[in-house]
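Let's start with one chain on its own, the form predicted on its own, as structure tokens.
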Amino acid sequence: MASTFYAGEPEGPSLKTESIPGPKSTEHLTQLDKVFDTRSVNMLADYTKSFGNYIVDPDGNTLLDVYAQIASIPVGYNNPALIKAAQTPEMIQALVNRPALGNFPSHDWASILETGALKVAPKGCNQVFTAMAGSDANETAYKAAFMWRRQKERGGPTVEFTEQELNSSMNNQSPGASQLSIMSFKTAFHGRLFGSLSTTRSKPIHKLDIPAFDWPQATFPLLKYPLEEHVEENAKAEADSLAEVEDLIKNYHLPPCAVVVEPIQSEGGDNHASPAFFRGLREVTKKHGVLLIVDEVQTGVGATGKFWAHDHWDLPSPPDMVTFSKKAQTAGYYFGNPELRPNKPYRQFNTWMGDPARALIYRAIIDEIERLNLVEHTAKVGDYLYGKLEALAAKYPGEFANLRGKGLGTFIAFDNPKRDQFLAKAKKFGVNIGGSGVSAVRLRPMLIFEKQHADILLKTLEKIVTSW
């Protein structure tokens, strides 16, 4: 069957070699090893011949992609929306005059902003900083949050720095360097910068050799499934997470001046918490002083049903910074209170302080995501896909464990012990999935994956099962 959004996507995966990478691709790989690091590859694309939910390698293999460029696909390769929106004059002149925007941005870019990333910004947040990458994103949120709290201990905006203050900075000493730190969560995953990472608790290899920060780590709550068999358990999960975030708050010797968590963590494995311990999370933060900061990179722009995942939880107050990336197309934090800008020029800044390209591109996705309702439609399309994996799970028990994600539109995931066979099999019944953590398969579909297109997945599935 046809798409409904565009005509010409494929009508279903095409295989053409025996394994993938055929000879083309591997030929290509040889070449590309020769100047860059090939060792991470997943498989080689030719771009020029995907389109919408399918990826296409340069053998010609065809396959439905519910992996997206690790969750950053949102509406289709090659989509005709995105292609008019990168032929405009407009982007042309982002594209070959690309400004230093702290310094010299161009006269439409509040333009661009209010009827782009703005148009869109979470409830409680009408300021954007742009930036480059997910990673970058939470090092700026970080340093608003750090700068936020020593000019509230040093009395509000208008106190000067001391020269003790100024001059000890310059040797990486206090009080110039704060004694400060982020609250991050066991098994999170905040980037591979060096404030980033040393929030990021996922797996070892992102860590190894990197000096890091001293900063606290409180336990992300280990819920068990089905969710409805474990209520008490996974209360008592939760709550136990919070008061430890409390005691941190109270008593780490670093005093956390933000508490930095996913809506779902994602590369740490797809783990998940109720919207009461994020309800929780938010109360605690407030009570003593803390900033929370919401790492929507992953989980932002529709994927879950909601174009925020936050908005899942009816907060009793707004998080303080928002982070986003990847189906964005490109970077940065929304927050509202204007104490989170620095008080002088210069202390939040960067050459390039985003691009405003890529915010043409974000702009473009809104107003597709708009036009087609795609987020309503993920949300429909996620229902009618975790219905039918509960079944293959009570069909194929301990294929499909743990699966997670109902009402989070199509941010599903299930356990499997064979994970990265099972990731491999599903290339060569043409589908390409992705992983987390240490046994979860993941699904991060397009916003424009639809009911056919789970049925192709779910038929793929079941053929992976009963192929062992």
Given for the second form:
2 protein chains.
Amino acid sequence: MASTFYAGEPEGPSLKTESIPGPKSTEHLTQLDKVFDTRSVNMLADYTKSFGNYIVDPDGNTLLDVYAQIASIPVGYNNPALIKAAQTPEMIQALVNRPALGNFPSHDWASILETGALKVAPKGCNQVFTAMAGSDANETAYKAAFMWRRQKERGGPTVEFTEQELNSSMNNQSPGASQLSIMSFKTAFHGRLFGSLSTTRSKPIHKLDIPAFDWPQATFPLLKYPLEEHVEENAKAEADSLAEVEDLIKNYHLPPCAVVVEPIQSEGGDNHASPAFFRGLREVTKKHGVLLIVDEVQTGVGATGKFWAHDHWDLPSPPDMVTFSKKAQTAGYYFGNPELRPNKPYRQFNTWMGDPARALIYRAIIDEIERLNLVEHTAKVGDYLYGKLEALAAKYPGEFANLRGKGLGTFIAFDNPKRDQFLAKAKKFGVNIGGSGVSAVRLRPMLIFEKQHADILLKTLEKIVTSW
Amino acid sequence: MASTFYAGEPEGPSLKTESIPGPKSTEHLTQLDKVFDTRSVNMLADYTKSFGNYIVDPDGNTLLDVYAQIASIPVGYNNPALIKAAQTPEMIQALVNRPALGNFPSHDWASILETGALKVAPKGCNQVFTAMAGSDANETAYKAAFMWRRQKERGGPTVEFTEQELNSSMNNQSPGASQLSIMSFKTAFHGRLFGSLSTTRSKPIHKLDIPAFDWPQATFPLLKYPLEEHVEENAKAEADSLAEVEDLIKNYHLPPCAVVVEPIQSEGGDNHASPAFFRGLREVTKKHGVLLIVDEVQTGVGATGKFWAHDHWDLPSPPDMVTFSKKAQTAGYYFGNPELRPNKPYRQFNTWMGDPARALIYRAIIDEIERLNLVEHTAKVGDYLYGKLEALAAKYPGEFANLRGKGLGTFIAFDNPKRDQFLAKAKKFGVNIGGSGVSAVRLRPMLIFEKQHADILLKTLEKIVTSW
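Return one more block: the form predicted together with another copy of the chain, after the form predicted on its own shown previously.
Entire complex below, previous chain first.
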């Protein structure tokens, strides 16, 4: 059965060529490789033919897509509501008259934000700084943290910079260039530009040869599964991690002004921690006057069965900043505390500061999520899928190891000892799945993923593990 | 007289309110400030009413715009050809099915690049890495430089990383995190994220409180004007600068793997150096196996009367990488040497790697530039404008000091001792002009700026300096 949300979705996967890439894809890839590195290409797509949960390639192969452009397509390929938004006069304006948003915002920029991005702002956040992608969303949040902390140390927003600060900043030296740090966690991923990469600790291939700041990292709990069999051990891992965070805050040679954390470490292997851990993290950061930045680039916008993954935590006080990208199709950071606006203009600034065209798409996505109640829907479908995966895990021991993501919508993962072959087989059987970390199979369906799609996925997963 | 390129442009500026912002703008700004920092707002715009060279605000004030969204609008507001491009099925596809370009490029991505960005690739460059804005264009170019250099030091692309490199990279330590640097110039601007900001040396307000890499900076020549009266002095400044570059290459404690330079330092105050200087820079970098990255973010795409400003230099061998953004309305870096593709996939990678929607706009801009021959046109209009400015400078000594940009299209600047008041008066008289550095008035008209617009601008400039 195809999508109940949109008519016209394929009934199921269908493969036309022996293998992917087929002859037409190969031809396009050969042409592309002359001008653009293609070694990381997973498969070529014909987006004119892709629809809903299905991605179609130039050879006509039709795959159920539970990877969704690295977790970044929220409401399906060629979503009719998005197509409508793409054809509005507002969109044409945004495309052809790209403003420098900090200098010359359009008269309706406030309204675009209020009816879009800010409508879904996390609790405690009523302001936004708009950016382009996950990396610069995180980096501008880091910059806000550094300025906030130094301003406090300086004695408030009205205290002027010293001559020494002004001059040393131009030489990249302290005190103008601060000797502070951002703390992140081992196996975290926060982006790949120089500041964000310094907080990324997932894989050497991301980091090799690139200079990095000497910033601290704490151990992420890395829970053991099944959870109910490792209650004490896991609680200890979380307590140890929090103690390490506190120790680094107090003693690290470059004092951290913020801790950045993913609700679920995604690129690093779908590593989870409990809500209690995150409440503890909020407490320990608050206690020491350190900001908490929650990186919701991959977890945000509904996939965990709540709009923001940190909504699952019942925090005593909100995060100081929440970064977003991917399923928002644009990026930035939310915040509430007015002190996080730097004390002078042009301290947090760049030419474009985001893209109104993508802000309009985000707004259309939000409308579509609300109209179809997709967050609640995803919570339900996720519960169904998780239950069935538990049964598979019991039936095929070792093949769906460390199943995780219970109660977190469709944001589900498991480990397989032959992960890379697992993903290759999945493609051969008509399902596009992604991996993360060393051995995780990460499921990242869209928010329009339904029970009938889950059934196709489950059948395929079983087919894979019985085909070894 | 209005535009000869497009019918319907206003005949000239017209002001409806006593001052800007008028009442309607103020209302919008008050609303916007609740959710978005407005302290850097220059003026609010109504882009639905702006056309060609004219920006219109919500109160109906119509200004000749020679700032053009910080030098980033190439072919006019509401350009009919761009509106057409914004309405194509390809554009709708690009907006609603945003791909992860490194993993799942569309079948026509090669063709979009070949008929777009690569059609205007600088000499010696036949490949492109696509990015989002100037900062990440530069930073990904820097990353390519670090990987290239370490690969050479390691003994080539097939030499594997050592265990020590793999492990230390995860701790942000050497040798995995390299102890190399990027050299830039004093008063340069290359962006505001952590790596690019470490090479930016224009103003403390951009850098204060943000940690920076301890990278080297050489003195930019800072020519004296009029050039013909300072021939020897300027030649010496350039020779000294090149000697300093060579000394830093040989002796700086973190060896530079690349030098990044703007053809004209824009944000830093419109500082020029001669073609001979840049040829010397190419020679000295080549001699020492250091890459030359030319940052054409502000100078590229026609404004200097050539498509790329470095086309003015007659280089003995091309730059290794050329970065672009702004008037391209998208961003990235061009390169030619296949060794600049890192030895393994996923070393230079991120989720989106640019935006096909913006790549389509760049293609439409290129078509429009070619159709109307706008680069040659800009060279001619620039010569006309420069000549008239020379006359004004002679007539009003001190008011148009250090006039610069002769033979460089409309990329013209001068210094005024009361620069900020100068810009405020310009707006009052109906012209939107930007500043740069401490005292520069920088002219950044669009490529569709014509003789008749130059005449309006010139009349206004004279009005300003006779109104003190």
